[in-house]
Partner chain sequence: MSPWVIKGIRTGIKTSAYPRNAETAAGVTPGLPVSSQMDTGAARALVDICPTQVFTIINGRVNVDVDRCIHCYRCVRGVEQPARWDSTYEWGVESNQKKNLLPAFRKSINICVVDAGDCGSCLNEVRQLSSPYYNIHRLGFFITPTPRHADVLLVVGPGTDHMSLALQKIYNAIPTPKRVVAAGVCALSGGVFAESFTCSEGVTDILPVDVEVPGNPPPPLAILHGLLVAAGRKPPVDLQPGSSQANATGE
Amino acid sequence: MELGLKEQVKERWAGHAKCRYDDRSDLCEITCARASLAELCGWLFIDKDFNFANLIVEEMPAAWRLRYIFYGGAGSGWVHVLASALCSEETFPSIVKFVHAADWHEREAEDMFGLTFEGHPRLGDFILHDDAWQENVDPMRHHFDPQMAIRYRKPAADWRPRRIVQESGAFVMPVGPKYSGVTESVHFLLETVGEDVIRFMPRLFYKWRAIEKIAEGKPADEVLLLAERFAATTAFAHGLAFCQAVETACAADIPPRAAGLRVFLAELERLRQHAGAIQEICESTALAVAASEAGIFEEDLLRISGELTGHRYLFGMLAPGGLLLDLPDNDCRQALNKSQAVLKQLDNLETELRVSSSFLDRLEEVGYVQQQVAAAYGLLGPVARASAVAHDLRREQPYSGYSQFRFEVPSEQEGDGYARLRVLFSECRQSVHIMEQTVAAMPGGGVLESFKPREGAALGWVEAPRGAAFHWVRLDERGFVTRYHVAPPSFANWHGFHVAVENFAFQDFPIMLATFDLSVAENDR
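Structure of the chain above on its own, please, the form predicted alone.
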């Protein structure tokens, strides 16, 4: 934790904020008066250069508790800003004026809990679309019964897309909700007066699953099944974040061998996911041969995962306390050897793409995102690192033994589609490098440690293939989940995607969509 942060808060917000620091978790909790909330969060985000991670809303027995989570670079620790109000008071100040990255988080809280954020530029019509749902459903409130059908829906019959462009001849081009470029339902609204996109708005959540509500009252091992399955292509990353949250809440340790195997599998998943993203980029630019090659590489990695663990997407490996299945050292070495062979083929593909002028013409200077904009929107993962925002939780807030391994965090400066592609290839090399180190130093012993469930709450985090993912879990004394909240990386990157799309031609839209490697399923959790 930065020296003097507690003292600075005490001096600057005397009588309005109180700090509590836990050196074991490197966490500073700041309990803040609502009147000072926005200014304090802005100070952390802008002046102190902390990253905004998540907004967690909890309906306690008599009061609301809002938890704004920030994290810094290596050695800067975590800051949780807490704000409270009686349950009868449903209004909080918006922090979006200072922390634009919190925009969608506040909109989500408004739709799910019925809270109002004063000063927010646009609330409503978010997860619960106004043309399908009435207002005041508030499905995450305690009084909402998910077993009761909403028999008489009262959506807004006169709903129309919100128009921004008002010039003569302006029109809205709708794409979706059925859209062949992605595997889930999503609705794109593109405003134009000609060939260029002037304004872009995505409408997600058509298949919202209410996983966080379903999780309430279930034991942690059952909720893990939900965490693994809402975004199957990154199942291991999300399952790992959930397990780490439960383990922290219960003060549980995991065996060293389990930690090493978790890292190995997380990097195998990253390698496979990036190969799939590269395939999508090649396909979006009509390079059929290159797309087929990358698709074969992804299939090879899926088979490696299946042969090693019994599941192509690594389902069923994780458990709070470690892993359910030990992996023999020799099997890990074989999986590594096969992954190294795939990496060589990926390197050859990158070399071929670098000299394809028609391919580069479709990516270079297309979908440009400035570094300052990427930081303001809180973009994550390869998308952010391509715009010189080189944050990586494996390095800055290490977990599961990542601090023991040497690796680089690839980044580029240009912020365009080609920069994002280069980051993907570079990260593939780093993933195999980490896998090599884990195999060389794999500890012996068991892979699962039993522990006694207890009441508590904690945050689990991982650097998922698409970027930082945060899972918040609160448990009762039996170890049953009373609150579960997920902030996946695509939630942040969809929020900022319009910056890349606007002021570019319509025909570039599928390419920009591919280079962002966005998941719809992560948002439909």
Given for the second form:
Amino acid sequence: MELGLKEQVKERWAGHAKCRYDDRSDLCEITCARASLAELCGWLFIDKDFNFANLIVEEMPAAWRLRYIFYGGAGSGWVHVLASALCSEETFPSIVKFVHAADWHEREAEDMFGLTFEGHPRLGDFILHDDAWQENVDPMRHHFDPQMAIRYRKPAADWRPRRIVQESGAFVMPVGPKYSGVTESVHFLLETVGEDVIRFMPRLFYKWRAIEKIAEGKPADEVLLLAERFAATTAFAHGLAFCQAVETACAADIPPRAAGLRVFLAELERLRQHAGAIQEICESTALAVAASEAGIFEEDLLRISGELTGHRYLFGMLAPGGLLLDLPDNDCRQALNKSQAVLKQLDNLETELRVSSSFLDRLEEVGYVQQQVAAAYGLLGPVARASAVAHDLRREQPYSGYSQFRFEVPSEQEGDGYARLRVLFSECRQSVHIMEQTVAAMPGGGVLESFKPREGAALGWVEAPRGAAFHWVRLDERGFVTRYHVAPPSFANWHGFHVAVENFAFQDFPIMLATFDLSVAENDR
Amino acid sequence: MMTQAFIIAFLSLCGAGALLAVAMPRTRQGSILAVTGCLAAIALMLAGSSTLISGENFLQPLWELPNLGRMTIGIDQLSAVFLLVTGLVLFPASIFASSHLERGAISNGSLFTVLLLALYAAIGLVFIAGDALSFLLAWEAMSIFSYLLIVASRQQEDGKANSGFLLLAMGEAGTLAAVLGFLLLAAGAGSLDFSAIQGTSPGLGSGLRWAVFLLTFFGFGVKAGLVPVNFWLPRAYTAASRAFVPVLAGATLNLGLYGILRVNAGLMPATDAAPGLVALVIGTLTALVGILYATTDNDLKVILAHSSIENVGIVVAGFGAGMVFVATNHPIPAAIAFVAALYHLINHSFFKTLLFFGVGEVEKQTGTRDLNNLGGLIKWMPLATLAFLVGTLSISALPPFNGFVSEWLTLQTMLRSTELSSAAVKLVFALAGAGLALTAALAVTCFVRVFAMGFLGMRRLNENRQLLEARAGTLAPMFILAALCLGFGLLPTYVIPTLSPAVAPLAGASASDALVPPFFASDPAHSALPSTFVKDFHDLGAQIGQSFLPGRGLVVLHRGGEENPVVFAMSTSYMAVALIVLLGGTYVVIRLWLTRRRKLRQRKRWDGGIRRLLPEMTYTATGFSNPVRVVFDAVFRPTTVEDTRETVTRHFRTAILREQERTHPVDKLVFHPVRAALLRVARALAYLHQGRLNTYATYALAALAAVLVMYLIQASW
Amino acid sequence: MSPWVIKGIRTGIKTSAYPRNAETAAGVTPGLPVSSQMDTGAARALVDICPTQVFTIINGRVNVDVDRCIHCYRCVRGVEQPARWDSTYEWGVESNQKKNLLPAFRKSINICVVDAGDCGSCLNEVRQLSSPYYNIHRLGFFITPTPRHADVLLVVGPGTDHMSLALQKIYNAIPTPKRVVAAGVCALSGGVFAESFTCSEGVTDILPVDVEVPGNPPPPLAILHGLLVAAGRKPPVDLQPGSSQANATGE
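What does the same protein look like in the form predicted together with its partner chain, given that the last one was the form predicted alone?
Every component of the complex follows; first up is the chain already shown.
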């Protein structure tokens, strides 16, 4: 298939694209002329069924280099489409005509670098809010000077939301940034005439911390702190993705015990995060007892994590090259036993939820996402799997030794809120199942192996609890990060969230929000 | 004698004003209208009140016409009430019209003045007509002047001629039906004279009675705006200039109700419950349909027009209840029902005129009537807003304003159906009562929305356009009517005895004693109440005010039989005092006592931490009424939502276009088929059409003449 | 009876004994480094290894600035002489800006929780406060969505540029008397995000903070202690007993 793809590229795109195939990393690099970029990406995305992962813009000394990362299903490896232009040219063709999943990636690149994507209908006012910043602030450019940007701050005074609902009496309902009890700061603009959300406009990046900017020029082990902490509810997954990127870039191997423990901890985190998501779903439907039960499980799992590793969110475990701390087998077994007990109770909870008609009424046929839409928007994680898009990087592009474990990738057909809840429960079972296998076959030996840093760039990927996360890291010869770019799963799922909420009543909105399990911190970075 | 003099003064003032308007230059038209209009209105008031005070009916035969009998003018107590109310409405309306005439509401001022004064005269004449012929002639004149006023007062060519013509066409259709009804009645009585008809009507056959009832009910119902003959009304109101529409709503609307009342309760008292039930059901339906449309529309004028339909429905429901009580020989409930209906009719004239003044001023200043584009007016015109608020509170039937008293009385009347024997009739009353209660609830929704969306919140359109407080020419009329609204709300015990003589002949009993017992009377002989009963009520404070207030008291109380001494009782006056004491007391306790040392700090509204709250982020009128639309969609299907989406590059949408086509169910079910049939006929008669509106008016007159000729032939036969 | 009621009863009481008694369960706190006496070489190693400059050496003593500790554990894992680590959870500290808080509230307290760029963990720990384990309602603490009803503003996150206006608006919307509790190292010093041009070095730059709760994230019990301190029901603790003295002598 991979060789087939290379030949197909040669045949189909002769004269437009050059193809280089790297057998070791199963990576096919296609260098493509700007003119046929959009068509080529469209061909990969639509005809060849590749998934879009990330768009990386790099400002090289003399040229822009854009790297569109695609990945296939099980066994079909990675495709990087490269396009470049001179630094003076700041225009690329937009691929959103074919690859809608790249919509927000292009908007981000436009906001961060000042690039223009021809043919993209919605550029501007994305990460840098137009009513907070002036035009021509390109924070990710090398020459960007924050002092100047702030000193000459001149936000657009006449900013207005871009409305598209043209109906007498339609108005924009603003929600947030502070809108409910314990919620992350995010601003929604809901176009409506009263009862139903006709159009949903998220205004994210109220929490934008620009971690990709501060990562530049730092040693990898310090950037790891950022990778762990920008979205700490899934800290281990993001830290792992970063570590894997660094390890791949430096061609470092990690000790097998570290790999096994990493899987164990990653699944523990997934279990805990899913319990939290289930708690939020129960709470959004005002099912108090179930919400309390799920809250107990989440805290139980936090305590298990805290007892096992010292930190409730698994901070300080990872290091490029392995783990900072070895966990005794006995502790792991105890943690597993406790997790199994929690899972048993979670199963009980699911059984009771499945017969609570008042609960199901709020979830069923709510926030419906069709399979085709989920695929076109490149939705990720449990959300996509509930819409029958059963991608899972642990299965399709295995890392950290996941290929040796037996597990299922749960998926549902309906694409509604209830399907998403069922996927969460099923994944909890699979996580404990994987944890059991890791503990049973935990290799011995050390957990940290030092390696020599070298110049290079690589993608690290994990299936984080909320879906696939892609971390692109470029290192210089000292092992310092020169470019770091994260495509977190919530970024993709926020992009598609509007499909689910539109044309539903306001009172279903919190429920749909809960079933999508979106993290603002992860998206805002 | 006095009455006669006032009538002559009224007619001469109208005539003199019209002559002056022709003679004087444009700039003087406003003052002419203001002076003569107000004086004419005062003359009308005096004519009405002198009759009411003296209690004597006035009758003046005029000319003997060959074969047609004598033309008579006369004012009985019923006419007098209508004259008084019309005068009370026309007085502020004249000031308002003249003020807006000067501010450019009308292009041709002198024509408008002439026509308006002519309309005044015609309205007055309808009320004082003492025979069918003069009534119909005055009616016809009134119809034509209304039409001409709508056409003359147009500012832009936006289909107003069409609306004016619609008004005329509908009016003529109604008139023809009424004429036919009158002729049938006159044929039965052998005379056109009202007193003669009244004398002989009990002997008429039931078939004839039904025909007369249906013809006159729906014929006059056109002017009043009854379902299903009301679709012209919102269109005519939107077409009419802001200077004229208050007159249309406050005065001419009453004529239709007067016609129904005059014929079906005065000339031909009901002997059968069925016509009354028809009126009750139609009234309730009218009220419901009216308020539903009012609640879901966004054009202020259309809202008020539909709300007029609603109020007419309430009045007609009251009439219907009264007719049923008359037919089933329950004079006291009948009198109460008629009083309630008449009371509500008067109230509606007051608050609706007041609201139209407000809307006219808003339209003048902002250039729009669309509630979705208004908002925040209270900051610019606080006084006008205050007066408008009184209007909205009154129309929402909130105590202590006048709408509450009459709607409360109407609903209480519905409950009196327990005295009726037939279960089926009781059921109809119960359903009608429920319908009216729902109407009242929706009316609150509707006018909370109007006030909140129009006057509170943020300005949504033309944020930079300078707005000013309304001028005296608007404020004075508004506050006159606001005072009337409050007065009629606070003092029902004085209004009811005034109305009672007017309805006594219709019902056969006086509502005065039944509703307003003499709590103030120290003379026990005067009291119809047992002394223990009076004592109980005096313990509750019913005699408070006795030492300095004239009259019978401030409590409206309907007394039942032995086992049920108090059927219902209320006192808006005491309620108002209690409200003031409670609210004032609360303020005093909280602000002046409990928190007297605390500094009051005003902070900006909490907006969720958003950078800037924009006007488009606030609730619109459509959004506010959307639940009503959704709930009643299944029942009425008044709107069909057309949802169109446009997309580019597959997943990006540039626009979501949603169009809502409003189809009135009555239009769809009744008039579209009728119109289609008529159009076929009209095409066949196309050679008669010349495309000039005046020609059509001539046709209408010719039709009236033809009917009269037919009558002549029949009479001489 | 509804099966949920039975289920709830069957689960029994899970609520922590804190604040009446100490909480003894494992895994409820990540702990904090504490100042200690150390030999110079090991102290230097700690100063060098800490990515957020928590440690300073004053008079031969390793001094700890808990406002900066991000729980990376690099001072305890993989070093020869680890820093002293204490697994307490009562971390509510009076802010330097305001000393000697007087009790401002007599009855129940409504808390407005604001996320000023938090990574999700602090907020998740605040969420746990409502779960049966911590159940702050029993203490008369309620979380309110609107600042209009709030007595205490609980801020997490470093105070991003986009949120600073909202923070000020929220603070202004809270009626007096009010207390501000800043929870988490990001809110105190900016944490790992401090050097970003879109973040402040903690919300202390934006708001007058009354009570500070360090930790990355502070566990629910620490936040609870901070709230109790803000309510005047618990005395504040001094997490840097040596440092203030040292500062005083230093000055």
